[in-house]
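Shown here is one chain on its own, the form predicted alone, set out as structure tokens.
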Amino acid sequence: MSFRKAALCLCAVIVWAGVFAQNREDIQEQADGYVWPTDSTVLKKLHQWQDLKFGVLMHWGIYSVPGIIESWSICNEDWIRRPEGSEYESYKKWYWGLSDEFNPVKFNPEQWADVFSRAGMKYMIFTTKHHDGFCMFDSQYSDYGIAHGPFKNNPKKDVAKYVFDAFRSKGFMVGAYFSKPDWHHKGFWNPYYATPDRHPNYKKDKHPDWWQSYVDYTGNQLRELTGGRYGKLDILWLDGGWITGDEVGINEILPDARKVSPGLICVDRTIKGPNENYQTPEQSIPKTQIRHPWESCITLTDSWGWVPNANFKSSRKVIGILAEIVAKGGCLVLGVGPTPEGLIEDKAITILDEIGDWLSRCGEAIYSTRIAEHFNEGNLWFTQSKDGKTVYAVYALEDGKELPIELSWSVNLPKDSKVVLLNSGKKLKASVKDGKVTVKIPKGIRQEPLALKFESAL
């Protein structure tokens, strides 16, 4: 059986591994170690970003060709699953060779931007390079990338440029994902040695020239992305927390990058300190509110990249996740992977359109809100307006359940009996007795999460 067929057959088995893409400590809550930026323009940009609440993170690369977990199948760690009977070195050779097959002739970033705009998303992060080192931008420092394979004669071969431009035209805040580790570069995984895990496969003090070649290469690529050729960026999202930004010169790169992109938010994720301007728990939500900037990165399916026959979260599920995250003070960036041809698949579009329809009616309870002191009771998640006068309650309707005949809660009491159901714009009557609020739900309304608006009694 060819590696392609074997990989496709194995997809259902290994796709779960996307949840475990980082070190175990990387996906835990990070409520400590945050350092507030001292640059006023970065602080201003962070506050603007915190108002957006909902974004998209797109993983797209050679791993999309067979539809397998992004990059990780070539990493030799004991949680990785590859086709049974495959030999590691042969598998790596096959994986690297996917660069000769990646030809997304239907690449349509305008479709992406339109779909995600309709979904109510306000910012985007695009994977310019994952850990496998395959560049989704036209880097002059590497011929291992989309601009040097079968797609090289396409006028849109500098993929990242066209993606960023398409989303800017829709008013998105624009971010570049970039992996600091690069397993394809000989300065990181040198072919003289075996590759035992995700780390450099040699001792840096024994081969300082190899390490310096990797550092120079990575710094040069970061300068390419942030130096102006790709326009102004809002977010630089650095992945691969087993290498710090300091090690690849981010402290020298950021000042110049912020001359091109004032206020550029740097996310040296899982590396606590001044270059992690917001924190990023992965595939998880903190247990309680966090008052510094943060974002949960969670996938629409079980994988970051596109895989065939994926298991999708419902629109109800995503709205519930979004409401919980916002009530706890964070943003949600939803992982959606384009297909090998360069499109967003129909099933994803259907779900995203449902989310966008809900946000078009109920988004007032999500966008530009702030945390309420009492943020949760049962399936109700509370937010409030910036001035604290208006409170919102989002009822997260679970899959397979129907709306109750009434909602009740004992915190965030309304000032009077007027409660607006944002889903329909209708006014509902709230009764308060013994410190408990009860609102009857109208019959015949859509079976969807509900959003209520009322003035606070406090």
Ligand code: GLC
The other form holds:
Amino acid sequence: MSFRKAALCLCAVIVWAGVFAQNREDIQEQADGYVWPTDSTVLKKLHQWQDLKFGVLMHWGIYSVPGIIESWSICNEDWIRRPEGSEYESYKKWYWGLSDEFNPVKFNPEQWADVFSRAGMKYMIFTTKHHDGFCMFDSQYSDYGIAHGPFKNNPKKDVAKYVFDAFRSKGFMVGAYFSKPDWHHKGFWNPYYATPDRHPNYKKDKHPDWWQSYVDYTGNQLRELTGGRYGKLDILWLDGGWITGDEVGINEILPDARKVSPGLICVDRTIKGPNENYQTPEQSIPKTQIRHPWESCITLTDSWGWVPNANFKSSRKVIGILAEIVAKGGCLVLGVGPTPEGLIEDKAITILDEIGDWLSRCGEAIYSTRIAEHFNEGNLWFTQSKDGKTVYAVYALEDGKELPIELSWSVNLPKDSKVVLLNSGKKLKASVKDGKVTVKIPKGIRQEPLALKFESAL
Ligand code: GLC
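The structure above corresponds to the form predicted alone; please give the structure of the form predicted in complex with this ligand next.
Now the complete complex, all chains and molecules, led by this one.
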């Protein structure tokens, strides 16, 4: 290479690096404690994940047997409701004992993967262990788990493995939910003392050996899950932010985990810092756009796990939530709990199929899009293609409402751009007047959220 060429290249690199640094700073400023990963494989996977937009978070455990809140009913905090008249210690005993009844004879992860794939979901997260400590994988470090109760002779007793495999074969990114707190472990809630709240029930400096036994146990299980037996994982979703990943050795575990699963995204939830590769607002959507990676986790019913006679959100509602989240730069992971027998119930399937049907026609406005500067006006949520040449608008139709006769918004639409209604593939007429765009909605179309695509003809 000539000296001149080399100098030109160097200049280009310096300019590019400058622009890059500037953007990065700009993003960092709004980052609310977010720390960008420095490992380029993690960054790459994060960007791939950000394109997926829609996933499922499955809570499944002994709490699914009676269909009650996951783990929390055994925690003695005053916001928690247990059946009237119950006595705490005997209640806990009953809860722990549910392990003897959990026998999901219809366990069919292929059905799950099929249902969620049809719904248009592209990634999944599965509860390998919730706060109650009941393992949904065959841990060599504990007998308290699905592989040791009535399900122990089932060929699929190492449940998590079969769940991950089924979803991988449908092209999903797979994620393991793991609760750092473990109320069943004696090093966390020691039976010598009462258990007043979610925290360890003893002073760590008085019982360093108890604490160490919990730390070792947790570290061992995390190594078990990420060490290869469960294949390559894309996401490690660590819940229970009252214990930090640091406390259970995550910094020592991750480098090995990333040898098995290059680029593994670690979500040490609510623990701002290098191991919270994306942030996770729960049952809520941030007020405005966020430039760093994030995901809202929101339930399809009012509960994380399966409960009888649940109150379901409509497909319209979920699509509206998804459009809002995507327009603000995030992903939606929708909570759906399998039944105690091991299936996804019919009512959930009906709603998920409606969502999938909509996404099969309108998904272009959602998947792999980027945030648009003008991202919201009333019930309209805007996104754009990566190259910025195509803009999309999703009209979130509310429950119980009919579609309006026309849609209008104030973002400028170039006069010569084509507008297509993705729901039907038909072209629509747009008029631009006094800075307002108006699009007439054809009569007689299906009452569902709308997705418009506008593309400059130039
Ligand atoms: C919370 C809860 C938990 C649930 C999780 C899902 O942190 O502790 O029960 O699993 O959020 O987002």
